[in-house]
Structures are given as structure tokens and as C-alpha cells.
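Next up: a single chain in C-alpha cells, the form predicted alone.
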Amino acid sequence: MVGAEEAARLDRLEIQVENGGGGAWEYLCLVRKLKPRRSDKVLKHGLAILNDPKARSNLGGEEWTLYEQVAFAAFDCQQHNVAKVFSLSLPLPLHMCDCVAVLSKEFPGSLRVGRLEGMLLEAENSWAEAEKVYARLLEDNPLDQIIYKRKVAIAKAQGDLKVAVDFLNKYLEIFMSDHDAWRELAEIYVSLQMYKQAAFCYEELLLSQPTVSLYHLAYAEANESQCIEYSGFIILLFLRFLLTAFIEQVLYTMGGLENLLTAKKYYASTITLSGGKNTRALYGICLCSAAISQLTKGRSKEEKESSDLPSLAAEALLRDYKYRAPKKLPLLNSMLKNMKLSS
């Protein structure tokens, strides 16, 4: 995680370089270290160094690292010509630099350069050719994680999510502790409305990182019931407005009283782990409680849910909105009244 001091230093350096005060190489090194997404700046200042023979020669062995960094920035900025057309013998303008070709010539047979060649083909939508490159690289490097992930990226780029799922499952059979891969697989399952499979992925994440509140929240939302719909359009509208795009995909999930109770527990865990500051989890408590009340209507008092948690969540939401968004308080009150959590 980038510290405030390092982030401030990066911003100062960027302003300095942009205003012609020098320090471009120091800035590029810091970007490489901290990994912020500033591809346009990397492309601009990296090419300025590479197209200056004197500045380039001063880099020594770091010259090749800069070629790679600029190539990645060019892919991100969709400047494919920057990655593709270059000649070291000519004083080219800033927009002409064949980073991949230069690296291929300098390091023939290199795995890192091979990945770049595959990514260049991806950027040009040459999926079949990119697949061939990655297949060849995997033959020599069967445990290369990045190549597996590039194959997943190709499947997603072509809209073939089922193939992406297959690749990710094969990948996770080998690299079972890759948290990012489990989360990626969970999100794909959600987009395919395969909620039980998504819940399994989040269970794996919770087992390996039980203190990460985000996973508790996502697992709760993957268990949240289709029964939310009963409360009417106003709740649905509120939920869609307030939750993120990912949550919109899991509004109608696995269903059933047991899943609602489980979801409520994980929302409560999220509130505990976040110090009571997670608004989404507070909404989740209210919505689950309202749906549970609807499902247990007509049952004996012993079977019904008895807890102060929903009213406490509602109070916390009202306090939060009163402080941060007072103009939306009437709308929040209307929703909570509809769920019988506010008078």
C-alpha cells in the first residue's frame, strides 16, 4: 500500500517534471516502485529519455527496464504504434518507438519479452496469434502465473466467460493461495449468476484472510436472498442507487431463510471489522432483516427473529446521513419506514 509520504513525493516529482524542472528518470523509477496507474505520464517522459541518445546511454543496464516500462504504458494508452514501430538509427519524434522489437533483438528467447510480444498481439486483437505465443511459452514455463492470467484476459476480452472460468479453475488447481484469482473467479461467477460457486470462492478467501472485511461483505451479498424483491420497488431502487455496480449483479441471489440469516451474520462481521463505518453492510443488515421478517410472518414468536441489530443499523444509517448527506435523509427515512425500521 502506498504511504501518504511517498504519494506526496510522487505528486511533487510529477509537477516538477511536467514544468521542465528535470527529474524524469527519478519520477519513472518511483512510478515503477509504487505502481500507480499514470501510463500517459510514463509514456511521455519515458519516450523523451529513449529518444535522447545521451540520456539513454546514461541509464546503463536500466535502459532495457525503461523500454519495458514504456511498452506497458503504450499498451495501457492504446498507443500500439509506440510499441511497434521504432528504429534506433534515426532521430525519431516522440510518438515512434519500437520497444518490443528492441527488447526482442537484445534478449532473444526471453520469457519477459515473450509476454510483451503476446500482449502486443492482444492489443491488436490478434487473439489466435497471442494464444499461440502463450502456448509456446507455457511449454517451456508451465508454472508461469502471468501467462495463465493473460489467457484468462484473452477469454474475457472476447466475452467468453465460461472459458475464462475454465482457465481460472485450472490455474487455481496449481496456485491455490492466489487471493486475486479467487476474487476474479467469484466476480465472473456472479456475472454468470452462478451464486453458489461465487459463495464457494468467497469462502476460500475468508478461510485464508478472515480479517478482510471486504470478503465478509461480498460473501454476505452473495448469500442475500431474492426475497428482497418483496419490499417493493422503493427498496430495489434504493439498493441499486446506493450499492456499487458489483452489488447490482448480486441483488437476486441464492434465496431462502437460511441464506438470509447467514448473510446477516457476515454483514455484522463486516460492521465489526470496519469499526461500524461500512454503509453497505448497514444497508445489508436492514434489507436482510426486512426480508427475514417477511419470510417468518405468521410463525410463532420463538421462530421469529428477535434482535436489536436492525434498529441499531437503521439508527447508524440515519446518523451517518444526517452528518454526510442531510438532503437525502427524507429518502432514507421513507425506505426505513417501508421496512418498518423507523417510525
Contents of the next structure:
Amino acid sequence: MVGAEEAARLDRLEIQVENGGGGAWEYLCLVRKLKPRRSDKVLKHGLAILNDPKARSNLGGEEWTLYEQVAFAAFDCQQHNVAKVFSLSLPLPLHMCDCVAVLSKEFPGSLRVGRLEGMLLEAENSWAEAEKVYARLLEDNPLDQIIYKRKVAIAKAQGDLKVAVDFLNKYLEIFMSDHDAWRELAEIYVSLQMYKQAAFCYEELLLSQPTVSLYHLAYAEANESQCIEYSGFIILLFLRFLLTAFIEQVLYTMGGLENLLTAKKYYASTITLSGGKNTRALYGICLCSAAISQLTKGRSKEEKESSDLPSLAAEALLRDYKYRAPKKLPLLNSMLKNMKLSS
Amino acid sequence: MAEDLVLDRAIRDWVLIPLSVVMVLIGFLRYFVSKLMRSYQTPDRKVLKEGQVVLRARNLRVAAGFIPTKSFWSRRVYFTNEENGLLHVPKEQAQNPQAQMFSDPNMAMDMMKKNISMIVPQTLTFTWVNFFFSGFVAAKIPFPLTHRFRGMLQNGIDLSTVDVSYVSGRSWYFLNLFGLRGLFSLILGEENATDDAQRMMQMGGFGFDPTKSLSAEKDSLDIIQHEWILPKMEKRAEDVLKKLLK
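Right, and the form predicted together with the partner chain of this protein, after the form predicted alone?
Time for the whole complex; same chain goes first.
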């Protein structure tokens, strides 16, 4: 987890290095440790160090780590041939292909360098070759997490989301406590609109990290979207089967109601965890309450809606908008009025 | 009985300090040799998966209040199901871990290597100490001891009238053996092969025993009563918002 101190130090170093002060190596080490995605800066300063033979020999054994880091940054920036030349006297690694070539000369047959080669092929969009490289590496090292994840990335980059889901599931069968993977799977499911499965993944995330408000929010939204799915079903069925649809409608609405209630609870927990500042959660509460009251309009049994939560949330939203986006205040006002009117 | 023996300063120069220096050097030697001899153990797929399963089950147990009851139940069944639950280990598979240890050639080799790197230098040094540094009083321990320690600490000093506080070189050896561990962890970093005492303590627990941890997790999962804490959150959210809006 990134501490606030380290994040501040990173920013400070970045400004310092940008303005020509020293400390590039320290900056690069910190970037490697904290993993923010500052590829263009890393590329610029990393190449500066690599192209300067004195600085390079100063690094000693760490030189290879720097090569790897610069290679990653070059992949990210799509710099197939890096343009800037800082010194002309030595054969210098300028391209990212060169970085990878230098590393594979030094460490032939190594897993890390193999991965880099695969990523190089990925960056050049030769997916089939990259898959071949990864398959070969997997044979030798069947339990390498990063290779599995690269395969998923290839599938996702090719737009093949179902295949990506497949791969991720296989990966998660073995490495089931990798919360990053669960998160990725959840996002893919949401983009495929498979909300039930997405909800399952978010539950896993909630179990492993219950205090991250983001997951509560995402789970609430997945639940709410599930209800909307159900409502879509209702309309369809109602058009086709009349009488049976009535019963099923009740059931689905029950299912939808349950999901809405769950969603509302999780929006509430997001608010608690984030101290009331999360705008999406406030909106979520208002929408959920409005939808719930619509669904329970005909029935008189669920009369426990006596909390002030929706009104409080509305008030908080109004205040927030007054501070930050006063021009949009009338829109908000009208929307809230609609919800209050219809509930 | 408790006369004060005057110990020659030369004892300190020629016994205590050289002994400590030799032990430190031997420690360094062992560290580097163990680094050279260390074999890379490829992780076993089954062991890895079981470790992850245990982690996941533990997460489920700890944070059960955060997910709805139905999800919790479905997950619990998934884990503890009698037929194909992840945590359920059928009786036949619960082998004696020791037998498993010895049947796996890799593990046996590993254990042998560890034992050798630990026992051989210890034995050699001990013999050397006994040979050279016995038969005279080397040091005085500042606190009194009972007579039982006489046999261990005073080898070579065959006078039963000498106070047990006066010990021979052997006791200095033992003192160094346990005391230099701290020094080594400062100098060599955390992972060093000189942790003899720790190793000896670990000899009891033979390696990673998946069966026990799986059944332990299963039992604790079976016990849990699920209590969904989310309903309280609504009340709390109200309070938070009220405070915010004041």
C-alpha cells in the first residue's frame, strides 16, 4: 500500500528531476517500488542514465533492473525506436528491442527475459507469436502468475472477452486469493453485463478487503443493475405470457426488490467508509430509495421505510453541488424533485 | 568455598576472544556455503493451491459479516461440502506427513543438506573446544549456579571444591553459540543459515502439513454463525451524513 508520505516524496522527486536537479536514479527506484504508471518520465530519465556510460557503470548490478524498467516503459509508450540520442560514442541501446536484446544476451534462457520478449511481441501486436512464447515459458514454469496474466491481457487486447474470462477463471482456480485478478474479472463481467457473476467477484473482494469503499460501491451497483436486468425480463415476459407472467413478475420483482435493498445497504456502507464524500453513493441511495418505493407502492407490508437516509443523502448532494458545480444545481434540483414526487 | 580465584588476563586474550572470533568466522563460512548449496525448490502445484485455498477460507471466516447471508452459505457449502468441498480431505489422503516426507526424494535431500550444514560444523567446533580449551578455568559467571551444572560447564576441572561459577571453555562455547545469532542477523541480514537454535526448534514440525490446516479451516468455518452487519450500516450512514451536514 502506498503511504501518503511516499506518494508525496515521489511527486517531489519528479518535480526535482524534471527541472534538471539530480536524483533520477532515486526517482526510478521509488517508481519501481510504488508502481505508479509514469512511463514517459521513466523512459526519458531511464534512457538518460543508460546512455551515459559513467552513470551506467555506477549502477553496477542494478543496471539490468534498469534495462527491464526502461523496456516496460518503452512498451507502454509504444516507442519502437526511441528517438533521442544523448551520446554518440558507444553502441547504445536506443530501441526497446535493443533493451530486450541486451538483456537476453546477458541472461539467456531466463524466465524474466522470456517474459520481456513476449511483451515485446505483444507491444508490436503480433499476438500469435506472443502466445507461442508464453506457451513455451509456461511449459517450463507452470506456476508463474505473471505469464497467466499476460495471456489474459492478450485476449482482452484482441477484444476477445469471453476467452479472457475463461483464462482468468482457470488462473483463479489455482491462485484464488489474488484480489487483483478478482477485480479484473469483475470489471470484465460488468462490461459483458453479467451482473450476477460480477457481484460474486465483488463479494470475493469484499471478503479479502472489507474496508475499501470502492468495492462496496461496485457491489451495490452490480446489485442494482441486477434488478434492472430483472425489470427488463419482466417486460419481456409480460408481453409473451400473460397470466404466468403475473406470478413471475411478483417473484422477479421480489428478486429485484431484494437486490435493491441489498444495494441500498451497500451504498450506505460506502458512505460510512468514505465519510459521506462519495457522490456516487449518495446518488445511489436516492435512486434506490425511489425505486424501492415505486416497487412497494401497491403493497402495504414493507412499511419500514422510516429512515431519513434518502433525504439526508439528497441534502448532502445539494451541498456538494453548491460547492463544486453550482451551474448544475438546477438539474439536480429537478431530478430530486421528480424522485420525491414519485415516491 | 567461595574464595575468589584470580583469573589471569592472558586467559581472556588467548581463550575467550579467539574462541569468539573463530565462531564468527565459522558462521560466515556456513552462510556462504549454504548460499552456494541452496537448491531452488520448484513450488508444487498442489501445495500452492492449498495455501491459496486456506487464505481464501480464512478471508471468508474473518469478513463473513460483509456479504449477504445467501452468498456466505453458498460459499461455505463450496468449501466444506462433504463430497467435493475444497477443504474436505478424505480419510485416505490424510497420510502421515512424515511418511510423505521420506518418500519424496527431493525433500529428503533437502533435509539432509540442512542437517549437514548445521551439525557438522557444530560437532567439529565442539570437539576442537574440548580438545584445546578444557582442563582450566576460563571465566567466572556472575551469578551463582547449582551443582548440577558442574558436569556440563566444568569439563576437565576435576576439583569438586571449585565454585560452579568458575567454568571452562565449553560454557563459553555454548554462550557464543546462542548469543551470536543476534550478531549474525545484524551482519548477514535476516535470512542466514546460522540460526541453529531456531532450526532445532523447527525440527519438531516436519514441514508444511496441508491436511491439518485444511481441516482446521473447515472446522472453524463450520462453527461460524453468519451475522450480516450491513443493516447497521444504514443507521451509521445516517449518522455520518447528519454529522457532515451540521
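Between two forms, the rigid core is defined as the largest C-alpha subset superposing within 1.5 Å. Numbering follows the first chain given and starts at 1. Note that the coordinates shown come from a computational prediction; the quantities given were computed from them, not determined experimentally.
When the rigid core is held fixed, the Cα atom of residue 280 travels less than 2 angstroms between the two forms. In a rigid-core overlay of the protein, residue 50 has its C-alpha displaced by at least 2 Å between the two forms.
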